[in-house]
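For reference, the chain that follows is the form predicted on its own, supplied as C-alpha cells.
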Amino acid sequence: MENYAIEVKDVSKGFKTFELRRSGSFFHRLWRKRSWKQALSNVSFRVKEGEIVALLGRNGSGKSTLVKILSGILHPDSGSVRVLGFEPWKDRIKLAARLGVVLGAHSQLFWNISARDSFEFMKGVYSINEREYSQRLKYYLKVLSLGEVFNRQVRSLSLGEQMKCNFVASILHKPKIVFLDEPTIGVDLPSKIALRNAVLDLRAREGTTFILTTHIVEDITMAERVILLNNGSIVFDGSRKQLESMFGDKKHVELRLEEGSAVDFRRYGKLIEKSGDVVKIEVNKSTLKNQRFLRMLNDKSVLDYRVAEPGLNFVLTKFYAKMDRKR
C-alpha cells in the first residue's frame, strides 16, 4: 500500500479583489470596483512519500496559494486537504514542526548576528537535543561546502552563502515535507549545484519529500514528477520526460554558416533564433529524413551542425501558448 505525503481533492479557492477607477471624476475614481479572483479550481492529486515534485505555472496560475493550503496559511472554500494525515489549517501547530520552508525571497536568518547563532535559535525553537544537532549540523555543512562560513554575519555572507545557510535553517528540525519557493534565484552556479545534491542526498537518506516551485528551469530537473497549473486548473501531471515527449515531433537544428551563405534554410523549419553566423531552427521530425534536407547540410557553406532535442523551457514556452489559443 502506497504511503501519501500529501493528499489534495476537489480543491477550490478564489478571493475578492479590489481596483480603483481608472476614469471619470476624482471622486469618481475614489470608489473601488469589486471582483472575484478564482485562484484554484477543483484541484486534486497525491504525492507519495519521498517523491521530489516540480509545481510549475505561471505568475497567478495559483502556485502559492496551493502552497499555502498546504501550509496552513490558508484554508479552501471546499475540497479536502490531508499532509501527513492533519489537516493543515485545523492542525497548524502540529504540521509546523514537520515541515520546511525555503523561500528564496526571504531568509529565516538574522542579519546581524552569525549564521551559526540562527541555527542555534532553531534548535531552541524545535527543541532539537545537543547531540542530534551537533550530528545534523556537521552533515549539512559537509554537504553544501559550508566550511567555517557559517560562522560569519550572515550581511557579510554573498548571496549563494546565504541561501545555502537559509537552507541549513529550513531543514534543521528534520522535517517530513519541504517547500522549495525558487530556492536558487540569483545565486551562483556552485551554490546551485550545492543545493540540488543536498535535495537530492536528504531524499535519498531521509526520504525527505520534497515541493517545488520554481521558474528556473534547471532547478526541475531534480523533481521526477511535474505539476503543471495554469488559471487555477491542473492541465499537467507526469513524469519530466512525459512533459519534454509533448513536442517530442519537433527537433532543434543549429547550423553554423559560412559568412554569406544563401543557403535556404527556412524552408525546412521555424527560424528560433539567430547569431551571428550561428543560426537555430525548429523541424519536424520527418524532416531530419528529407533529402534534401540532409543535401542542404551537406552544402559547402554549412560549416557544421547539430541536432538536439527541445529544452524543456522551449516546450513550456509552447505549453503555455497552447493552453493561451485554448482561452
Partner chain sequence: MTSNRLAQSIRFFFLAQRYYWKDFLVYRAQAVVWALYSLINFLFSYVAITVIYNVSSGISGWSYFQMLFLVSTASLVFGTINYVLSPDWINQLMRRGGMDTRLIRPYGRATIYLSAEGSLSSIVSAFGAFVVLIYSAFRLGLGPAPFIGYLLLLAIGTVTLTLMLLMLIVAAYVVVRGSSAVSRMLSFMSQASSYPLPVYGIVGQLIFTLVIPIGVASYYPSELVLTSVGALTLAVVLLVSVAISTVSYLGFNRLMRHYTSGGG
The other form holds:
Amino acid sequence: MENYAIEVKDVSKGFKTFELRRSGSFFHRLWRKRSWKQALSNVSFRVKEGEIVALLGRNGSGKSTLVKILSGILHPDSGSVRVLGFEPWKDRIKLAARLGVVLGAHSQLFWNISARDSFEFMKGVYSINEREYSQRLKYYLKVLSLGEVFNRQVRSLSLGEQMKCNFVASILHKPKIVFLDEPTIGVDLPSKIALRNAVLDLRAREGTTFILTTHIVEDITMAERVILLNNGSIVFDGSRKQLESMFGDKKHVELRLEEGSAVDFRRYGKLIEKSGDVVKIEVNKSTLKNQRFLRMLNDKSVLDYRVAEPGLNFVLTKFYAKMDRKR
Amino acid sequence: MIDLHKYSAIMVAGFKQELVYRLDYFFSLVFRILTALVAIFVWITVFRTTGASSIGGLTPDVLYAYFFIANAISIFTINDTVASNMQDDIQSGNITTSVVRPVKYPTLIFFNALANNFVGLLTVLIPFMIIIILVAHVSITPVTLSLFILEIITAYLITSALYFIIGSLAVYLVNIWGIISVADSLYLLLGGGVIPLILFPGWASQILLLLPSQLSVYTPAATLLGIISPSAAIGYLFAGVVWAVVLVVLAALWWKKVSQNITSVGG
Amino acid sequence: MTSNRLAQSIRFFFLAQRYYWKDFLVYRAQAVVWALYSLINFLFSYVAITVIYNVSSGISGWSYFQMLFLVSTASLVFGTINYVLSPDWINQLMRRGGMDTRLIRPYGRATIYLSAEGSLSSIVSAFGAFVVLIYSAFRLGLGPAPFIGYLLLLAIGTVTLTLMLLMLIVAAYVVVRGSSAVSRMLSFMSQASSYPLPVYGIVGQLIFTLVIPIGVASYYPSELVLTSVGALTLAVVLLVSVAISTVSYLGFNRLMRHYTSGGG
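Previous: the form predicted on its own; requested now: the form predicted together with its partner chain:
What follows is the whole complex; the chain from before opens it.
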C-alpha cells in the first residue's frame, strides 16, 4: 500500500504584480500597472514517503511558490493539495508540527545571539522534550561538524555555517517531511556536501521525505527524482538518470589541439566552448563511429581528446531552449 | 548640464515610486490632517472653557489656522522619507550597490526623497494652504510670502540632513523604525506642531526657538499668520540657515565615516 | 480557538519576546539609544496637557490630574499596542519574505503576527504611563473598587484595537503593498484617545465609539473610574468591541489568502 507524503492535483496560483508602465503618455506612465502573473498552472504530482525529490527550474518558474503552498504559507487558487494527509492551508498548524522548512533566503536564526540560543528557541516553539532535544542536537552537530561554531554569534558565521545551523533548527522537532528552498545559495562546497550527507542520513534513519528546490545543478545529486518546472508547469518528472540521458544522442568531445592545427573539427559537430588550446564540440552519437571523424581524432595535431556525456547543466540549457522555442 | 539631467532622472523615478503607492500615501496624508483636527477640537474646547478671547496672545481663529497650516507644512518639512528609504536600502543590501554608482549616495537619496515630497507639496500642501488662507482671511504680503518660502526650503534642508544621520544609524542598529517614529513626534513637538512655541513657558520657548526644529513648523506658520513680525522672522531664518550649514556638513562628515563600514556589514 | 490553543499561543508569545529581548540587548550601545528614545516617547503625551493647563483652565469638567489619568490610560493602551504591532516592520517582513519563516510554525496566523517584534521601546512608554497612572490616581484619591471594571475595559479595548489594526495592516499590504497610512492612523488614534471624546462633538464621539473604537481603550474606562458610565453606553461599547474584534479576526484570516511574499 503506497503512502503518499505529498499529493498535488491541478494546482494553480497567480499573483497580481505592481509594475510601472513603460509606454504611453507621461501621465499614463505615472500610474502603476497591475498585471497578473500565473506562477503555477495545473501542477500535479505525487511524492511517496521517504523520497528525495529535486524541484528544478529557472528563477520565476514557480518552485518557491509551490513549496510555500505545500507549507500552507500561500493559498492556492485552485486544485487540491495534501501533505501527510493534511490540507496545508486549512490544517497548517497540525502540519507545521510535522514539517521542517529551510528557506535559503531567510534565516530562522536570531542574528545577534548564538545558534545554540536559536536551537533552544526552537525547542520551545515545538515543545521538544529535553532528552530528545539534546540527543538530536548532539547527533546533528556532529554530522554537520558544527562543533564549537554553534556557540558563536550567528552574524559572525559564514554562509555555509549559517545554512547548516538553519538546517539543524528545522529538523530538531523530528519532522516527517522537509522542504529545502534554495538552501545552498552562496554556500561553499564542503558545506553543500555536508548538507547532502545529512539529508541522506536523515532519510536513511528516519524515512524523512525531502523536497529540494534549486536552480543549481550540483545540488541535485542528492535526489533520485527530478521535477522540472518551467513557467509554472511541470515539463519533466522522472528519475535523475532519465534527465541526464535526455539528450543522450549527443556526446561532448574535447580536443586539445597543437598550435596552428588545421583540423576542421567544425564539420563534425557544433562548437560549444573554446579556451586556449582546448575546444569542445557537440557531436551526434553516431559520429563516433564515423571513419573520417576517427581519423581526425588520430591526426598528429590532436594532442589529446576526451569523450563525455553532456552533463546536466547542458541538458537543462537545451531543455529550456526547446521550451522557449515552443512559446 | 549633465548633472541636471541625472538629478531630474532621479527625481522622476522618485515621483513614479510615490504615485505607485498613491493610495497608501493619500491615506497617510488624510490621517496627518486629521491629527491637526484633533488639536483644533481640543483648543476649541479650551477656549470655551476659559472664556477668554485670546490665549498667549493668540485668538481662536489664528490658533485654528495655525494648526492647519502647521500640519500641512510639516508634511513637507518633517518628512522621514530620507531615513526610511535608507533603512530600506541598508536592510535589503541595496546600499552596497548604490554606494558604488556614479551618483553619490547622499545626493541620490536626497533627490529621490525630494521627488517623493514634491508630490505631497503639489497635491496637498499648496491647495490646502490656499484654502486656509482664503477661509481664515489671512492677509499675505510679498514679504511674508517670500520669507515663508525661504523658511520652508531651509527647514527642508535641515530635516533632510538630520534624517540622513538618523537613517545611517540603520547600519549599526538594523531596525530603526522606532527611532524614526520618535524622531518624527519629537521634531513635531519641538517644532511647534503640537503646541505653538509661543505658548510654552518663557524659558522653554526661548530654548525651543534656538533649535533647528522651530523653522520646520512654527516659524513659517507664524510668519504667514503674522504672529511674528517679518524682522523677527528674518532673525529665525538666519539662525535656521546656520543650522542648515552645520547639519549638512555634519551629515557629510558622518557619512564619510559610515560608508566605510557599509561593506563590512552583512553576509 | 480552544482554551488549549489560546494557552499555547500565549506561551509562544512570551517565548518569542524572551528571545527578541535577548537578541536585542546584546549590543549595549543600541540598548542605550533605545532607552533614551523610549524615555522621550514616554514624556511626549504629557507635555501638551501640561502646557494647556499652564496657559488656560483646560478642558471643562476635567481637572489637570483627571486629564493626566486619561492621557496615561491612552499611553498605556497604545504603548502596549505599539509594542505588539509595528505596521512598518510587519509590512517589511511580509514584503521581504521574512514572514514566511514564521508562518511555518505550529501556531495560528494571528498569533504569529502578534508575536513578531513590534516597537520594543514602547514597553517603556507603557510602563511609564502606568507609573503616572498610579500617581494621578493617588492624587485624585481614587479607591481600588472601580479599577476592576477599568482594567477589564482596558483589556477589551486593547484587544479590539490590536485585532483591528492587525487586519488593517494586512489589508493595506494586499491592496497597496504599503504601510504608511496604517502607521499614521495608529499615531492619529493614539493622539485622539488622549482627550475626552466629548471634545470632538456628538459626531466625533459616535465615530470614536462605534467605528474607530478608541473610546473603549481610554475614555470609557477612565470615565468609569472618575465619574460613571451609563449601563446602556457600557453595553453598546462592549457589543461594538466584540463585533469589531470578531470581524477583524475573521477578516485577517480571509485576507491572508491573498498574502504573497517577495519573490516567486
